[in-house]
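Shown here is one chain on its own, the form predicted on its own, set out as structure tokens.
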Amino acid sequence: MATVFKKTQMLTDTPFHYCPGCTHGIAHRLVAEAIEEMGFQNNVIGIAPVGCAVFAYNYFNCDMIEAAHGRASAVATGVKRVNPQNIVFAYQGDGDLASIGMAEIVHAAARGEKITVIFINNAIYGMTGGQMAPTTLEGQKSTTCVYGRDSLLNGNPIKVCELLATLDGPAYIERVALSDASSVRKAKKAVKKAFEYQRQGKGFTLVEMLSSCPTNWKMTPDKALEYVKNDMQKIFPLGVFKEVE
């Protein structure tokens, strides 16, 4: 019988701890498959975040380092500078990257650090109970804005790709989604392009993935994916925001 699909060797056999319908698992698979397909298996180091993906070191079958909350891009910077021959990626959520880690990501991008950041944007603090995140949508409810985010009280959602694309250091920045099969395929291409840019030493690369959080959004998994496609993408449009040839 012909084999049409098999699990990438870059993921361990450890079962994911994520909630049903969460797309962190898809994001993990895309990153892992890209690493294997590009031949980086023995030449890659990952930085795990604080947040829902805090146990990423259990899932990726490569050297992983746990960073303090928000500091993954700073840790990745140090690892890459010491080991410039390695492919180095940081995996961060919106609370980790766009709140406590905002200074680190902005300055890593501004310096053009030759790292790749996988940014999971599910518009809420997932692990800590569903608080409003920097990326929470206008009108979206959370435990800290029970009537919905109000821009007059809470400010506007932060658009990380658009923000970082104004800097001179980044070489490649793209926003993708994990809402359907077609989008997932495009997301994998973006991850591979980011890794290729890093291999060529072009500079800082980031792929933002719009992701779902059915548990804290209080939706079924299918409704959560529809929310990503119909609501999140209106505020966070997909596309390439910077690409240096």
Second form
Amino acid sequence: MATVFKKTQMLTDTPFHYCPGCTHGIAHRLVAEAIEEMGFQNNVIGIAPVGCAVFAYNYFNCDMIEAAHGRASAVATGVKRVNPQNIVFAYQGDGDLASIGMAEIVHAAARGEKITVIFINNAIYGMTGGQMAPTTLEGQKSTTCVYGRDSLLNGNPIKVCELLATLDGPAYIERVALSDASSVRKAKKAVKKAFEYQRQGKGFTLVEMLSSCPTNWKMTPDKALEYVKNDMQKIFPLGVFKEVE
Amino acid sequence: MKKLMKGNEAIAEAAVRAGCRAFFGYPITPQNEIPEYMSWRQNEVGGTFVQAESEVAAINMVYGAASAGVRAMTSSSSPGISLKQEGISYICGAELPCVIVNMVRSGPGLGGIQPAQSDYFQAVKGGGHGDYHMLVYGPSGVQESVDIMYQAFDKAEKYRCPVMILGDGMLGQMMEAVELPEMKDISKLPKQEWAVTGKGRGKTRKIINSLYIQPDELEEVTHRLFDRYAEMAKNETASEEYMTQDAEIILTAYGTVGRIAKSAVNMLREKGIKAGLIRPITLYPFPSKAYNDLAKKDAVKQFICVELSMGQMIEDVKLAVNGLKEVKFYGRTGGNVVSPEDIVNAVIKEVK
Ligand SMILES: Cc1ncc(C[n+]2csc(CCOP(=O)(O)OP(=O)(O)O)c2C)c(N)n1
Ligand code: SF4
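Return the structure block for the form predicted together with the partner chain; the form predicted on its own was the one displayed.
Every component of the complex follows; first up is the chain already shown.
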């Protein structure tokens, strides 16, 4: 019998702990497949964040480092600088990257660190139970903005790709969505491109993935994907924000 | 051949010769000469230097580089060391070696830039969260700093924990003639089998982590750390005694103040007062036994602990002396330094 689909070897057999319908699992698979397809399996180090993906080190079948909350890109800087031949990726959520770790990500990008950051934007703090994130949409409810985010009270969502694209260090910055099959395919292409730019030593690379958190959004998985497509993309438009020659 | 060097630069050079090939720092007085020196010196030896965006980032870069098994270090001064506490706790939890230099300035808050010893508690009792310790040295001069720095990575790797060198503004800024050790051949350093290389797959995968969600597992890990600390106490505890044989008054001080206290002992002896000195070289593990042995001597009447703080090390001294003899305190704070005469006068007041 011909095998038409096989799980990538770059994921371990440990079952994901993610909630049903959560897109963290898709993001993991895309990154793992990209590593395998590009032949980096014996030359890759991943950095796990603090957030729902804290156990990413149990899932990616490669050497992994668990970082403190928000510090993944600083840790990635340290390991990449001393092991420049390695492909190094940091996997970070929106609270991790755009709130507590904002300084670390901006400066890693500005320095043009030759790393790839996979940025999971689900507009909420998943792990701690659904508090407001720096990317929570205006009007979106969370446990710390129960009437919906009010920009006068709570500020406005931060657009990470747009912000980082103003810097000279990044080589490649793209925002993708994990909302349907065709956008997932595009997301994988973006990951591969980012890794390729890293391999060529062009500079800092980041792929933002608009993701869903059905549990804390209090939506069914389907509805949550629609929210990614219809609501999130209005504030966070997809596209390439930076690409150097 | 001896070379005249500033403390900060001598420590940086000793680190390079000890095999340090990654330095991450952020400017703060009075330790700026260390990152400044490293910025060109690491380049010469093919190492890494990054001026980080903050001390938080710097210690996390150390975490990353140390994860790869490279001899990595950072240096800072008090406010910056406060910011590093999160990273230090993670490094201890993840059982990584590294070296951290703290050229202590006065505090709390922004404090001042003059020498102080008010970070003793932070260095030896924790500072960050969780059950952990570091190997902490309090060198009293430039040569001793160089000698300690030269061995610091070996110790850090042996016990898989950070080594902290607790100095102060005086130590960093003073110039002394030093004998520098030879450059270690880094290709001959022991390979760290736990380090990430990018080659791990399946069973050969390396994971650097401090998260243990099962209480029993974390308890076991913590016991492993503390078994290492016990081993460290057995092998590394160090102190210097000066004229304690027949001493009635035992002065005690660490770091540069230990040196000042030594001069005070000489002056007191000239005045016919039988003074001696015990100077801890390791602050953690604390040389409690040496203190206790002195306290048990009939000749010894009292201890006087001299510190550039409101009295921090004195708590460990009292625990070690265990009520056998009186322990008095003399200190200055806020960045004020004590002179040998100040100490002599303080002692004379006590003996009257
Ligand atoms: C210093 C620190 N502050 C707070 C926390 C608690 N904490 C854990 S995960 C998290 C937020 C994670 O949210 P995000 O990065 O958006 O990832 P998600 O869980 O949504 O994937 C917070 C605040 C922590 N672990 N460390
Ligand atoms: S809480 Fe949200 S982000 Fe976390 S696993 Fe569940 S669905 Fe995913």
